[in-house]
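Heads up, the chain below is alone and in the form predicted alone; it's given as structure tokens.
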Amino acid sequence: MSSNQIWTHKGTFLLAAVGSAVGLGNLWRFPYLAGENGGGAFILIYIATIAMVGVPILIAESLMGRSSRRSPIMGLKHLTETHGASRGWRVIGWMGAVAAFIILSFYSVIAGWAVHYSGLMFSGSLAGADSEQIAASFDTLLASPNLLLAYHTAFILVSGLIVGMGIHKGIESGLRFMMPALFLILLIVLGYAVVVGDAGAAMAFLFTFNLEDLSLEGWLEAMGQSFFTLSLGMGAIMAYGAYMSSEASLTRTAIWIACVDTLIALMAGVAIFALVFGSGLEAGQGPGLMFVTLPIAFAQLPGGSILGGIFFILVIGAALTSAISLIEPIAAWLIERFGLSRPLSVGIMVAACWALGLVTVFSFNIWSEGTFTQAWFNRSPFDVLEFITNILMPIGGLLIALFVGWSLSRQEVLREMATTSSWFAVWQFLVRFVAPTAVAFVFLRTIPQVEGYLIPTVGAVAIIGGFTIGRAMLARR
């Protein structure tokens, strides 16, 4: 890889990775999961899992990208060839690319909801509206394929335009502007929430650690969220790692990414629940927390229309930085594999994702009933797409941990990590044993717990995992 394909500044990878990690998962999924699962207890497990699972795998995936200096798909081909590893490991790159492709297709549609709500807020359309009116407004949005399609098209085009401009002029320049701006907007929203909302109740809810309030399902939700929030297993971190300076510390950068990502999630949580409690609403509202409950709160609070619009601009920006990272893995592969120009590669990726996004658009209206996915899987087409990614990402993370932990040479890993032997030993233990075990639990959570299927699934995972580790250990001797 030429020098012009390296980030201009060492800190850009941090911005890029944080931009990839900070998205709807922080501003939408994290608060509603915390609300459903006891607040502080959920956060305690979330932070512990990030430290023991997320950071080790984040280091491993970044290492793979920087060591190969290629897109995830071509990078795995390079690494398996240079390390004499099985060709089967190349599936990691393909799984990440497929996951990123599918996620972007429905992520763009959901981000469009934030575009819609920012317009409603700034226009004052929801000022003084009650809960029934706001819920009806959301239902009207979902029932309109034309509106959803328009927002989906606009969002994915803007994302593609930024990536199509190149590593430096597009992605790097965009992130260096958007990330500080998003943090500033979050501070404004947090300040507003503290002044007009009930910050005390929000802090008590989020930072009272009563583990007895957390069910086993809540534990698994916390573990899953801590894994997904760092964008692991979808190729984005590996793609960005390929442009990472050789002098930057993998460990320090990974820790900073995890800390900033967690800080933003907690700040968003405090702001959202301060507004919710300040309006006398309930925390455990599920996925409707952002698009139904929060608009109700903004409608009842002074200056809520303007601050509500600013909040949804924050959501749009966070979604945009994540979307950029989802385009890059496949676009980079098209450039490397077929010699296409960046604009053409990005155009192909965006067009294909836009087309697949139609499945999500129509899932909420035209295809809401009577589809074959409901007949066969008892799920909407959108739910099927989400389910596929919930399988691909944990398996991808599991394989990344096993590949770097067992199959890459010790010399290569030490050279890339450039760290002390004591920390290397801790990281190696975590990435070889702790992380794969935890990710396996996250994966099993996505499998329907139907009698007759759970035991064979557990057995299959155990056999495959044991065989993979055993073969890798023998190969290293």
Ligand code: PFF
Given for the second form:
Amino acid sequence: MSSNQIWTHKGTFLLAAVGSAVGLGNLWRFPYLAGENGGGAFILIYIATIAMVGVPILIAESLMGRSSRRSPIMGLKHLTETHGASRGWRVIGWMGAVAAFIILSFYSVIAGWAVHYSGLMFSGSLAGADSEQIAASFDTLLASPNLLLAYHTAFILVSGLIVGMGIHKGIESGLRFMMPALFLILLIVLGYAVVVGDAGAAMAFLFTFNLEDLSLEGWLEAMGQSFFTLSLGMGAIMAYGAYMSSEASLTRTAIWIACVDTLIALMAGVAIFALVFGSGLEAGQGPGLMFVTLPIAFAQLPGGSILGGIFFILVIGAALTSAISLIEPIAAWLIERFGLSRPLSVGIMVAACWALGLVTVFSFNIWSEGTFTQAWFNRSPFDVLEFITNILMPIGGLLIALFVGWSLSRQEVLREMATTSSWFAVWQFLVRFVAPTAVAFVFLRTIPQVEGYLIPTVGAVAIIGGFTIGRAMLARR
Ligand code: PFF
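Next up, the form predicted in complex with ligand PFF. The previous block was the form predicted alone.
Following is the full complex, with the preceding chain placed first.
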């Protein structure tokens, strides 16, 4: 049973968690959010949130995994029972599983776009194309359900294959090969961008901290991104933490994960903006930054077809190491709960997730208009899925902070943390007070998007949420 399994090496948890953390969030989402929100100011808030909120919750989530040595859903059952805490906390495991399931369903479709672009780049079919042709090629991709489906299927199958081979032969071996290779590719792309692009302009854009440039929306966006990029609140870190060596330090590991993840996001940002500015293009292009603006830059630059192809391989690889961390928590639960074999559990998870991915695939074409989601919420079905995860992620993080900060027995937490009392006090303060407050802000940001229902929704959420959490924190079974 997977609960007795431990990573082969003390450092594998770090490798696996970095693999989970570094993904489309770093290469695709971070640069375009920075581009839309004024560069340096956004990054300042992002880094502050990672340090003050991300790292404490990362420690808390890996602690829950290692202490329970079970998949997230079973782990919460175990922790609430052994610590005499309210059963209500079990919702953390379930919510995380639902969020991971939904995220993987669209993550795989978007990773599929990168598969398409690596093909376009290597084949040279975009070389010398102008911006209109490239924008049109993106639209053509989105308009084709068959193409999107083929890439989505291929991507999710490969991810499933790795997880299906087990935590040692599949996940661990895969990561040990992929992570250094990806880092090497990033260095090559960065070197190329510095040589042919405008690295000075990129650095100025990313590291000029002008707080006035930042809207409230940008603040909140930076905080939301710090959650997504560290893979928090979805059980991925908890599932990997369950296999973590008892000797590894939770604090030191979490700080490493956050530093490497941030460094990679910044390296990707410098590379992408150096290429974009070097080609005289704009930074604030939104989600199209990677799939339209960047290909335009590659199309114009010397050696752009090859380097562009290599860049998209990096994107695919980084997405793959994140996708496997979304499969593992649910697959491990199926194994533990129903005694199924690993290949079968992974097969069930992947098949179900593939099916949900159809919603995203069709959102860009045959369901782009006229579905009930447009009629009811004024959003495409894909936007609704993304919106749901944007709500589940911060709530998951909030509950993890409160659960570990207030409800687990102090003795067990101290034993797992194995750190000096002053560091423990700092962490405890952050996880008890700072993180929950900050996350509540991120959460409230999503509410105004529910037009017309703002005040009643905020009121209802505050009352019900406050009451439930308060009761759970005080309750002993
Ligand atoms: N952290 C990943 C990224 O930045 O792309 C996305 C992700 C992976 C989120 C795994 C959540 C998760 F559980």
